[in-house]
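This document starts with one chain, in the form predicted on its own, laid out as structure tokens.
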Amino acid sequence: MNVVNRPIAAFVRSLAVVVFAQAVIGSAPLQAADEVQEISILYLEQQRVRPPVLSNLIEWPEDEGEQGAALGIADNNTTGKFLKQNYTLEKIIVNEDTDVVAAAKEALQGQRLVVTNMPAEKLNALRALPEADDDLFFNAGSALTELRDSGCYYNVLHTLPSRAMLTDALMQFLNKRKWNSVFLLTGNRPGDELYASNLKRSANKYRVDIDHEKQWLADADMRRNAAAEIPLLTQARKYDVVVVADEDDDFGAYVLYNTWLPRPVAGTAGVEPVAWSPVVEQWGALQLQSRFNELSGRGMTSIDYAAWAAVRAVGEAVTRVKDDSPSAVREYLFSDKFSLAAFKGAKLTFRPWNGQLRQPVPLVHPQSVVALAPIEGFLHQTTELDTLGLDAPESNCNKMETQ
């Protein structure tokens, strides 16, 4: 009979448990039983006052982005409590008339992980501060393509899709449906012009022809005259689809069913490319939608989703590397070990050349998902996700490795 020394056996079993735990949690030393790693994420927002629009039904959530970040914190803490990690969200939210850069300057002392929801010019001013040089920013509020092009910077990553990604998704869809002749209707606001310029670039990229183009009549009252004005505005002998560039939802809803030819409408009205929508239900998205609705009492928007994805990306990095310094988080996010499961049917990763989060783009109408881009048939040598937005040869970004 073999005699086993029980104290030695117990010690061996305990040692095995410790070794296993270290293998699962990571190579860093185990924390003391009562030691909790505190991870603070700063949320910076400059609220945007949107100009009046024609419809009284158009409403924009006042807490857009903020609630997405809050849900990300809750999700991080769901797993963090088992790893003795505690995530907190520090919020600085200012109105349109307040200088968000000045308001945030003191909070940027030290090394910070920051989720931003603000216009591109404010983000550029913020990340250029000396206090921000060792911080890592996640852009969840600006779709400006230039921020992913020559205006990129090493300490700014982007979880919100660029306009180029959105318009590429739309043009892939139009090409696939063989709706190759477009009537482009552009609004009068700066965002509309930017959206239209990206539409033209994407149309050229995916061999879709913009055969007709008109500017919106700013003084038209579509609530009374849509049936009379829209047919005249869209009068032409031939086109397959009307594409609308109207980012504030001023007039786009009145274009549907009022065009000169009976044609579908897409762009910022009709079939719309978005980062996220309450109608996305596949790939487990219903659980994300329900948790967000329970938290905020409303549906999740694209900016909410981008803020949530930014916080979750931080959580994924800190869980793996046990280090919440911006440099360690950034290094892991750009490594081949990182991917984010984000309810879009694909694992999301960051593009090393411009810091954009690769992600599918749903094409939706108010009640359903129509398609998911990248559309089948548009191939890429690395990943089909890089058919959306600026691929490495298309981007003029040369600052991502500068530090």
The other form holds:
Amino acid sequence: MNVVNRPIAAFVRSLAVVVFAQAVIGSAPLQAADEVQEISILYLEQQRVRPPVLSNLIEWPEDEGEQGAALGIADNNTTGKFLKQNYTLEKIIVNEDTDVVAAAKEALQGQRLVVTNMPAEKLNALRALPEADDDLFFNAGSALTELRDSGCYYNVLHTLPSRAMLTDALMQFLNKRKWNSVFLLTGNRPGDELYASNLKRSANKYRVDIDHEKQWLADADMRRNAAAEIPLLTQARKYDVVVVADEDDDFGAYVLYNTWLPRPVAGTAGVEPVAWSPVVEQWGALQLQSRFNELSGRGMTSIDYAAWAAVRAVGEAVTRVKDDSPSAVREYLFSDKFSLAAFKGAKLTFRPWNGQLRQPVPLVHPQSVVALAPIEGFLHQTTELDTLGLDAPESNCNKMETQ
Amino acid sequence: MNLKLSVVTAALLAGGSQCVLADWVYISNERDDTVSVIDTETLEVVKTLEVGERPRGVTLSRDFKYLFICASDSDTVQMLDLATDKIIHELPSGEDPEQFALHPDNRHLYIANEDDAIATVVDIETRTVVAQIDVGVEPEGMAVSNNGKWAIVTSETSNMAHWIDTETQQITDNILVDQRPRDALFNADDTELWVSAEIGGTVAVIDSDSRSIKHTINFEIPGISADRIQPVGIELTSDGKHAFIALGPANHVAVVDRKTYEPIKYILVGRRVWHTAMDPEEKLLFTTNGVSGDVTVVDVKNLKPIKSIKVGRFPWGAAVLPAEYIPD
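Having seen the form predicted on its own, I'd like the form predicted in complex with its partner chain now, please.
To see the whole picture, the full complex is given below, headed by that same chain.
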């Protein structure tokens, strides 16, 4: 069994949509005045491989991203009913053993608005399909900085912050707190290396020193041995903070309170830079959190937030331009008329040079928000939000011009 | 004992007689579950009243006998009897009421239920729900026209001002405004509706007849990032000259010339200013400063701040009780 059940239902639904659409077109002259504009958004997900972690307590939600998109659709429809617009989500979700590119190929025919939750290499393969040329993609699943750099593409926008944005946010915070000497502890998985290299880039940018660096050795059971192992691993004469690069949360949680020197922990454990977290409550966020909880029965994650923001951005564009073609949506999203209110205290817009959604980055621990980056004092000539991630001169993206 | 009591009474009477012209300003404190009462003569807090959870919007009945309080987390609108300072009724407001507006008939309260995307209309005499109206996502601002014909709800995530016909309780028009509309207010002759957009950073002036935006007001304060200019509360002077717009985390109140629709001055107030209210003579403007936990008093003639008054945590709403209605 390669494909989870939902895609079949989605396929059937997409057939139904096609039939319905034809029916509407057929009778259009008769009922033009009352016609409801149907807007279909495609949600494509390749479920990720979650390798085993030390803790038995960590559970990743299986419907991460999907529920965020669903909430975006619900929000769009509450608005849409006053404007005779109806939004639907067509979902294709495949498990880690199935090729999402093959599964989605047919659905990408025609002009589609697509929210993706998949690794960068799958997204790249997908947008390279001839069927994808006239589609508009919103990347809600990959934080790979490269996708906003030389790997960018004109019809791929990013609502999830890049790793560079997250690590810039963290380094601004460390700089502000004058925790200028870092002990970096990096895990052994591919994402960890990327996180660490972004940390180094950001540390350089915000003048924080990585004075010590160690690789995690995954051969001890930290549930029993953290108090014995971590102090030895973090032994050094001086550092202000331990920064952990452990994206799967394999060992990070065991570092807290076990470091050789009594120091705070940040990165993927401790104080963590995120797109979103259930602890964000300012700027009206409580309302988004409670709507999401009611819908999904769990807290809202960064990927949920990115999928929600993508669907809302589409909604905002279609509401204003009354046209749901990918080219019209794209044009509006890059115009100075577009902004998205998204519960982080600032209006969100897209960076024209690489398609990244500008956004504040909360620094959180499991109970509350510690700070919101951009941190006060880090200035920028255009918007302080551009102190996070690849600014125009830093990005090597040159494929954003419409082809 | 008797002697002591009479001394106290005498002091109260003396104090009372000095303050004949003073009005009272009721300020809701969102994170303290209290309402602070400020005397406009002494500019001091005269009393603090305990109310329901997370009080936000406050408004007075047209006969000035009662204060209505949106107790958001208690899911109710409370009715405070000003003569006794007691909550005498909890109205069936629907869930999470945030703001409301009282119809000129002094009977129908229009309440925005933020979590449920509905507006609830409550008859305050029978204390029953008259209507519930489906509106956009996160309804927030509420206004009723002075002629009583129209109620307005703004929905923060749908970015709309919905026009509700108060006869039929049906929506007739939906006007798109900028991102995250917060407050709405009609001018005295109902020809204009003003709507603030917190994240859009603008105020839309909507022509009531054509239901279209005739002006969009932008704000710019030297030295303050545009992202921080987030308009919320609107107050209009009755002489038609000025509008006061609370700019949230920009920590300023903008003064707008109502002829040109241009901001002419920015008044520095406390941190994260939410709403404002004026005394009946329109000499003083009171601003609720959420983060700094105080109220700034602005001299309306000179457009200058004159005092800060410490109130409870996260002051949010404000309503002014004219001197002649202050209970004995």
